[in-house]
Amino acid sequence: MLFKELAALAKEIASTSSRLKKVELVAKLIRSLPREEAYKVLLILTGRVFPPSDPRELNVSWNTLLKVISELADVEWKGVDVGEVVENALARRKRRQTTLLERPLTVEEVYSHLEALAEATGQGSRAKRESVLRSLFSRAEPIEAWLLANAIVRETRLGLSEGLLIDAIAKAFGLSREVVERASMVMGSPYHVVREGVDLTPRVFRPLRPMLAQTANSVEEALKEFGRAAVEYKLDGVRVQVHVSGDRVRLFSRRLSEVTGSVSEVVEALKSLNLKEAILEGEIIAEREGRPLPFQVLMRRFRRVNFSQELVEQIPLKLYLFDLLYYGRSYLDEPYLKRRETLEGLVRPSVQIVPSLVTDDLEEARRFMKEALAKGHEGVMVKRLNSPYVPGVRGRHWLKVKEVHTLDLVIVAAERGYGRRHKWYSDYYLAARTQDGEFLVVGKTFKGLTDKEFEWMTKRLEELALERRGKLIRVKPEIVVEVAFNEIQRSPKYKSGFALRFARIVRIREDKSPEEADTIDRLKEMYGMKGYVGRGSAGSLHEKI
């Protein structure tokens, strides 16, 4: 396919506000399409390149493609889509010179440059990234240097959810939305689905989407919802999926990135299990002298791949887990008393289990919540025992009982402080997500990070910059963050109608992706509970991003 017909298309998808017509956009080109075409092609469209379990990034910054840009053409900002300035410089260019022999781009030829530009790492790197775009953007036509551009610095704008993606695939092959949905969490992503066909087994070493959890206001709460269930420990940690194969392991993030390189204590607790094949889910944590440290001291230890014995020592990582997706076979749709009892006689004593109690008791679930609290852990999850595993969904089979409440927001803006803080960005603007993945902003705050931490959130905004206003940075929305509040108020300032009041970041989850971040649906649902939000008015926030 050539590359100017994608990004004619990506207009034609752009232009229509239309869900249906976009789905039937999108599954007519997938059609019309090899599998592994088709699979480059989506990637290009939703601005991901890679697929969320491929480590592989970009790293091209706006500041990168600006200079790349510049060279060729004069840059004017205006607008604050990156694609229609990169368009509308090229635009502007004196006509290029081109050869007999220069052939049109296609997406093929698109896709192998951005695999480059991933590839270009260590001493020179920069030069070879840049040498790379100039190579693309020197050839591109305007239109197809706006959706390249856009692609790049992953702001494609086309709406195309994920949700929108499932709904595309399955009109495209005939299958049922619902087969579709199952196959894309099982198999990590859509964009997986359409490459390889529908797969509901679950497979070692391509990791699935965890199954997630909804929140209840105390324990006593969620045993009324279940009746009998099990009471866990809520590790304040980072949740792993974990691949065993024999003597082979690869633990997986929740944002299914492989992280096997810093793991290397519980990489080798895990091979002597010697499993034949199994597909685990656990929590790792820092701990020391039997109580969990603080998690930033986790992230201190766990971004790195390469560290010293000292730093072990320092921070030693201990695996509890704590359910089982996978052995010989699909666990999946067995009930959670079962795939616990499973896993239990698979790991012991090598490997320590999340403690656990099977109760309808309230007092004694109360008392199990209170000794979770008094070892330094979060709270407790509340699981229903009769509970299938459902990969990559939001229910209500698990509710988590802590005791602050927070939600999981995401940066979309910040902007530089005052007095010692004016050297950073350091106010930021709090987004959560809606059913279309669109993030509107639902608060501010400048509270709870150290200087340390300010520093770093200034560096990594820099590098997620898509445009500059004053003191103001607008950014992709990547950064996730745990937010603690006081309450939660309705709003005439911002789009989503809502506002957080002395809202103030708990920690940065490098460890979640954007997708995980709480809904505009959960903030409405929280307002309702009664004796927990307020319903004033909050007159003095900012204006809306």
Ligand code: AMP
Contents of the next structure:
Amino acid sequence: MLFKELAALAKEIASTSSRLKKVELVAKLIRSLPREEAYKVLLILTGRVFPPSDPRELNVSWNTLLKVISELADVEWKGVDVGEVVENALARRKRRQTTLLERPLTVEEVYSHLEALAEATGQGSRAKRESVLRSLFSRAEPIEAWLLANAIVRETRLGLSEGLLIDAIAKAFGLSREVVERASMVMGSPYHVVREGVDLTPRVFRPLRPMLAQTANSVEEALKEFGRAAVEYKLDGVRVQVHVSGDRVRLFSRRLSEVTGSVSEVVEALKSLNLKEAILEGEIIAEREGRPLPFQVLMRRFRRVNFSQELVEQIPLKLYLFDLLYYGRSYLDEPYLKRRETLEGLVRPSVQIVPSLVTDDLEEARRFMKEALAKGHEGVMVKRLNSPYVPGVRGRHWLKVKEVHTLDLVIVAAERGYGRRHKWYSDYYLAARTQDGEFLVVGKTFKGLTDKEFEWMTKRLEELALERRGKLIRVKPEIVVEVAFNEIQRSPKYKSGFALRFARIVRIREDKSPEEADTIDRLKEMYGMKGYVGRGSAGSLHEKI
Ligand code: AMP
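Moving from the form predicted alone, what structure would you give for the form predicted together with the ligand?
Whole complex next, starting from this chain.
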């Protein structure tokens, strides 16, 4: 397919607000292409370029992109997104010289250029990336440059949510939406379904979307809903999906990126299990003398690219398993109790299981939660005994009960601070997710971060910039922060109709994707609770209602 054709189609998709029409256009596109090409096209159209489990990153900042464009034409800051700015710039370019050999760009060619961007690492990588960009954009027509620039900054604004992609794939392949959705969760993404076809069985070394939990306000609420249930410690660490085949072990984060290289001692412990083929799940925490170290300390192990023995000694990791998804065959549809029982049969002293209790006795469950908190954990996870493992779904089979009530929100914009903070973007607009994947602002805060974190945040926000206006920077919704607050108020200030009072960032959740942030519905649910008082005031929520 010519890239120009794809760009024209992208414009058509952008110009219609009808979801149905978008689905139709994408379905037709998928049908018209070989699988591998359809896969690449969808990745470009959704501004991903690589699927979630692919560790590659483009590493092209907005500034680098604009530097290259301004060599080709005058950049003027008019337009709603980077793509338009680039498109307009190239449209003003004097007639470019074309050589006889120059052919129009194809999708395949563009994609391999994008791969070359990701593969430029180490010394001189910046110059390499610039040269790849130059060779792409010097050949691109304005409309092609529009799609390219937006794909590179990972914001194509075509309104192609994952749900819409799933509908389009179902339509293209003549399958039900349920089957395509389930396959997307089991295979890791809808892109995989397009490339490989539907496969509903987990495969070792192909990460699945993790099953997600909802919140209960108290152990009592959870037990009322489930009756007899399993209550497990909720450890405050990094969730990992463990894939084992003999002495080959790989671990993936909840966002499906590989973390094997960061957790050497856990890998060794898993190797000693000597499992033939298995997919397990658990939480990694940093532990010293039986107590968990703070989450921020733990994250240092995951940030380091280079393995350092010193860091391993300073921050020793331990894996606590809590689920089994595959063991010679799929266990997804087995009930919780059976999965847990099988898991218990596998562990050795080197790899442990999250402590759990099966009970219908409220007092016993409360005591167990107290014990978890006393040992420095976050709370408990209450699980329905007969529940299957449902990849990628936030259902009510698992209910988390925490002591402190917070919301995971996404930063969508920021402002420069005053005085000492003028060098940083230090004031953040916090947004909650709607059902349609939109992000609505529910509050603003400049509290909670250290100087180092402000610095990190400023750099990250610059990379994610979509628009700058004076002190304000609007960014692609990507950074998730856990926010504590005193109260939820109704407020006309934001479109959401809500505003958090005294919001403060508890921590940056690098392990969470924006799709995993809390929803406006969750906020409404909290708001609906009479006398809600969050962290910072006496007592915890579940004692108040
Ligand atoms: P949250 O991050 O607050 O949405 O809580 C869900 C997360 O809790 C999961 O993704 C896991 O990383 C973590 N977790 C800790 N302990 C458990 C457990 N026993 N069962 C399931 N998830 C757990």
